[in-house]
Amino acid sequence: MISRAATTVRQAAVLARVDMSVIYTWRTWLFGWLVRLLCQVVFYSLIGVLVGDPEYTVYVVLGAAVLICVAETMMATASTCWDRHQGTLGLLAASPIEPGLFFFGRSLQWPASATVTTSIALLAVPPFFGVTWSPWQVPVLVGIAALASLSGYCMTLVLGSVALVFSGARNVISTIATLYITAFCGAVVPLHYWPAPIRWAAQALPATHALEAVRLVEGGGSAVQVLTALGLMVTAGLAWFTVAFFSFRLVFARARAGNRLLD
């Protein structure tokens, strides 16, 4: 069974590698979508400058460089149409495959770039900004990148999932769960200004805790602390991925069972 699911995984992942190949080249990636992420940083991190308060300003610009993992993971919305497009979805609807899995390697691409990008940002723009980085440091915000970036994949599944069914929406549902996250996670707005029911509906938003890890680090927190707030992070994603692998299984049980819902 673990062997069959790995193999699910490796396989689609296959897709999502010469996907990425077909995309971007070293160059376009470099200096193309690298360089316009960490403008964006740079773009938000501009408020707190302007704001005038140096304590603010590396809050935003912690919150921007984690932000950048949410924005690119949340690409895994139109990757998991890209078959249903392509005519290739009624192929998978028909083989004995776990659709979860399938869609989990399926995309794969995105949480391995936002965990390098995620890193960069990181690292390189907040020292322009009042941070500074102890060498320790620096692999424990590489670690959380890639936590961060897996956790927040498998919530994008789950929006895959819906999009699957309604792809003329793909970049609506991405774009309103993008802005939502932005709002609500702690990333330019702080958690506390946020009435009771969103600060409890925040947690289950492992960019939420991704924040607190990274601004426990940054802040000198205990080492508990910080893996407090990772395992926060980890049992957020783990919540999401079983959503979607059912949320993939029922959508996949229904075309089988004959619905023209994925034609």
The other form holds:
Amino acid sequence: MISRAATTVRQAAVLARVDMSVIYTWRTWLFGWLVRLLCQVVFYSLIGVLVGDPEYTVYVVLGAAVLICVAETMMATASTCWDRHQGTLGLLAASPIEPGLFFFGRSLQWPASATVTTSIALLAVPPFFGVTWSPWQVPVLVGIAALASLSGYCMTLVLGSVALVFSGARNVISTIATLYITAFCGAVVPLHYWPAPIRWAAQALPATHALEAVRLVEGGGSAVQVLTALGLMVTAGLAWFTVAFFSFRLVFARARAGNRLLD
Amino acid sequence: MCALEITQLRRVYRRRGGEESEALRGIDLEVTRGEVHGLLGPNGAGKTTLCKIISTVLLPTSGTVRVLGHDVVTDSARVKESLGIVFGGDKGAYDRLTARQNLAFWAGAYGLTGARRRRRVDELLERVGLKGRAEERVGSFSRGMKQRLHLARGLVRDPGVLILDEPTVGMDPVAAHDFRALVGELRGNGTTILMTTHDMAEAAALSDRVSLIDQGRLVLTESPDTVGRLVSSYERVDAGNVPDPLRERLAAMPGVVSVRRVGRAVTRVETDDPDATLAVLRELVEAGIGDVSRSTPDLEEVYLHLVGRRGMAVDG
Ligand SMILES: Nc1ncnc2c1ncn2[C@@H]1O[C@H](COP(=O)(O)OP(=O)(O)OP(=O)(O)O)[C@@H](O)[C@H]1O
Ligand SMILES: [Mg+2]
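For comparison with the form predicted alone, would you give the structure of this protein in the form predicted in complex with its partner chain?
Every chain and every other molecule in the complex is listed next, the one we just looked at coming first.
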């Protein structure tokens, strides 16, 4: 059972790896993609500088760095639809593959890449805006980036399962989701600014807890506090994964009953 | 035991706007183990729909389908494990993956791992003649090469039942020949094969039995020999410059199936028994028409007779 699941994910991850190698060479990844993302962080940070509040500048730098992992894992919404264009959905449906596991493996290139880009953004940009990291904080931040990427990715898979059905709207879906997450996860607008229902809803976003953890590390929070934030983030990620798992099953079951999805 | 047992199978598609179309209208078919069964029919007859229902991609609207005794609705997991499918066309492969990676992916999907998987993939690449191109991206493959890859993919699991939906579309004659050899080999191993095609000759050459499907119904299920006999029972006479009154007389004769013009001055009379043919010939000669020839139609024309002369018109 477990080994079959692992095989499925591993097999699908081959697609992820190959797709990544077709989309980027290490040069275009480094000088194109990474530089673009770092510019985005710097751009947000300059807003903080313009506002003229050093504390808020740090707040925004950290927020913008974590948003990188949101932006990058959001790519999974589109890549989930790639099988539709390849005409392989019908074959997947006919095979014993568990669709949720397949799609989890299929776009793993994004959380993998996001782990690296977010780590670099967190470690490299904030020092220019008055943050100093001590050596022991480096592995902690990389760990947060990895978990945040994976949890955020699980959430995106749910969006991907929706985009699979409404594939014409896949970019709209990811754009709107990115907007909402950017607004409500506490990246640029402090959470307490929002009314309670939104604050509660924001708890479902892995990015909210990732930011909490990063800010705790920066502000000298205790290990227990950091671990609590991470625990909440991983819980949210697992919950999203479960939703995605059943959502993909539902999409495939519905497709079998009726529409043209599996053509 | 039956490898495929299809009873009263119906499938309705619901189009946008709630309009319904019935793609399968009560199909009954049994395919025994080890049989190669050819499924023939014009565009839109319902062949692909039938294949998709058997391979658990679509649900039947009503009726049952059993694959090696397992119901496609209630026991689809078992069906998936024992079935290999090949859908024609050039989609359905991962273009960015090499041929080998594609096969390895699907072998993994069907539960093969490690050395067993590597061996199986090598074996299949060899078998469909893609060994020399195994490390190339499939995106650069020709249609025929993709078709070979699809075929190999359908065999990853050494399936008990193989569903082939137009497997030779896009293959060159050499590849099609190799494909036939492969089907023969599989039959030798006891694999049950259901194969759709537009090519009567291909169906006749490969199948133990052929079924004709039209507008969602099975028109007939026979051995290719019987179909062949059916073919030879049809005959035709072509004659030049037949006056209209004579044409009418010919059309009224017993055993004459049709009288129509082909070309400007040629009238074609089709009969379904040799005696009628002789009578037609006598009538023509007596009327003083010397430009007369007699021939048997090919498989294709019989097929047209059976599904009606709708020509290129596809039903909605
Ligand atoms: N997803 C769908 N939605 C609505 N109608 C469909 C759908 N798929 C097929 N049909 C209709 O069902 C009928 C049977 O189609 P099917 O594809 O099974 O025919 P076929 O015999 O495979 O034809 P071809 O020889 O062209 O491949 C056709 O009238 C077709 O228009
Ligand atoms: Mg078809």
